[in-house]
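Okay, so here's just one chain, in structure tokens, the form predicted on its own.
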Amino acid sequence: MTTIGIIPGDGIGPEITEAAIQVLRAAAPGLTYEYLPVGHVAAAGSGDPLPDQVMDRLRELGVVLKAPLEAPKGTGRIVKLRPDGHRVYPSINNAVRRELELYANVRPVHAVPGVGRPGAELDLMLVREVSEGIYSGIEHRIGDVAQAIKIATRPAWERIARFSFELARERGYDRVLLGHKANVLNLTDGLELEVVRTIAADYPDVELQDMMVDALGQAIVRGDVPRSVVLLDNQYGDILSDVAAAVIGSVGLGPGANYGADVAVFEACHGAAPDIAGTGKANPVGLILSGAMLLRHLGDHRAAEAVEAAVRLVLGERRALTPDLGGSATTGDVTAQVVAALDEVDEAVAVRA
């Protein structure tokens, strides 16, 4: 019996938490679920929105399904205190993966048939590295003079490069493809670069490719990039993976995984949405994908497969879409039609397994 820890999150994030649960029970029913507080209802109690004895129980359970926390804009800093002093995070999602030492944010990106903009078939793993970068929250301000400084360390680097190059031979992929502005920001990203084509010597089966993060960009909109494990640092990683998903239908759709040594925290794409929370317009897909991706963690393929076969049928033959694809399902109607439509796909799935 494995336990999975729940972050239920703010705005959206409840309603969309119950409804990937519901999947997972009906896709794997021998799982049970801790909810933790975190966030704005943790500070409500505590006041302190990373309460010690709830990240030790994270870390002790090792793999968690959260759902978004609301960051407030310009105010959103988190401060934790240490007995050797304090840390300073620029968001709570930034301050979880941090405090439970998470280095790679895996966002998945597959265009669904017959949902998205025509002609975008993107096939791409995004992986985002995000234990620094311009996310490591060092800012500064004097008068009317504000400083951000972007951190890149070798060691970061061979690792997210190591994981990258790993997951390409593990799901498949041909090619790395490493996003970049070496050409402006030469020691940062250069280093980057660097420390990519060393560690690609060591995978000659696996093709390296780097482009510039901007004609990156343009390339997802066009839908024109090839099938690829895509390599970001974390703010560029944090904004292609959103555009991406919007390309093939909307940010709703983008699950996502973070992995560190030895906890895996499963969370969709997107944030937490408050001025549609309660109205059932939440699409619950990018979070019940998550879940997927937790399943696969698990070793529990059959189970992940079925999932995203389910998903895949009830949107490509449009049984339900919220608001945000076009359509006027409730997020609890598109929850029903994915248990639904694990029926129907079971059987399949059990052949090719």
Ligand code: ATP
The other form holds:
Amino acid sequence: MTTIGIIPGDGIGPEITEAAIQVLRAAAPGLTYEYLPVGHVAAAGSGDPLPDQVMDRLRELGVVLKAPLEAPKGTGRIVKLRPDGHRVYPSINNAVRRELELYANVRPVHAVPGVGRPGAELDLMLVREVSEGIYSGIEHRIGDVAQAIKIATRPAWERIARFSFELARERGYDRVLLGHKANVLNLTDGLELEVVRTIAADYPDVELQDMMVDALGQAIVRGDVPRSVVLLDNQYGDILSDVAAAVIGSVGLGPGANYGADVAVFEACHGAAPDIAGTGKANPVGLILSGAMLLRHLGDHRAAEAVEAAVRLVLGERRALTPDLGGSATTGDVTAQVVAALDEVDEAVAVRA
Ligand code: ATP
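Given the form predicted on its own above, produce the structure of the same protein in the form predicted in complex with the ligand.
Entire complex below, previous chain first.
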């Protein structure tokens, strides 16, 4: 029996975690779940937001469903003490990814007809490099002067470029589109462009395009980016995945997965949304669809497709929409509708399988 590590998160985290597990239990009854405290909850007990025991257990389990952890503005730095010194991370979410050596954050953006901006028919797989970039946490401040250093290395970009081309092949996309700003960040983004072009030569069946990230942002908002795997650095990927999710309806719709060599962590692309915690307004779809990605990672393609189809049915037919999508349904209503829709879609998915 496979056990999934659960990080219930802060803010709306526990509510959407409950929702996602309810759907997973209905779609794939064979899984068990182990709750593991990370962040504030862990720090309240041990003083360490990333306790060694918990991090080791997450590594051992290898598959984790994680809700967002709250990253306070300006004060969210995390210092992890280690026998060989210490590491500083800019936020708790960044710290979890880097402690678990995750490097590829995949955020699918699939428009559901009838939801979101009319005409915004995006079908993208955003790949965000999460091991380095300007979110490396190398910041200094002396008085009124502050500085952040952007890191781009050849090995990390070879790895993420290969990952993106492989993903394109696996999921049937014939284009990788790199968003960058190499006309301004000549050396850092310039290196990324150079490395991705080199790796592209090994994938003649997948076209490489590159675009200035600001022009790409505009195209995403207009909804006219062709079907692509979109490769972005840590910060551009953070920003544009929220933008893309909003274009197709709401930031609450965006699922995500973080992959490393040994561990995979599935999490929605939005934050902890403390402003709506406990109100029942949280849209659980981002984490429910992250659960579908988790099922696909475990090889249960049929259950993954069933969850995705059930979500499409509930949203497309407007059976239950949370306030961020213009409806008045609660987190629980949406979850119950998705679970009910699983019975309807199961047959259709079985026929296709
Ligand atoms: P982070 O930097 O950790 O991503 P953030 O500061 O960008 O966090 P979010 O927590 O994502 O902010 O919230 C941004 C806005 O989107 C808030 O108004 C929040 O209520 C809303 N929001 C985020 N997630 C959801 C959701 N699942 N359902 C409904 N609204 C949401």
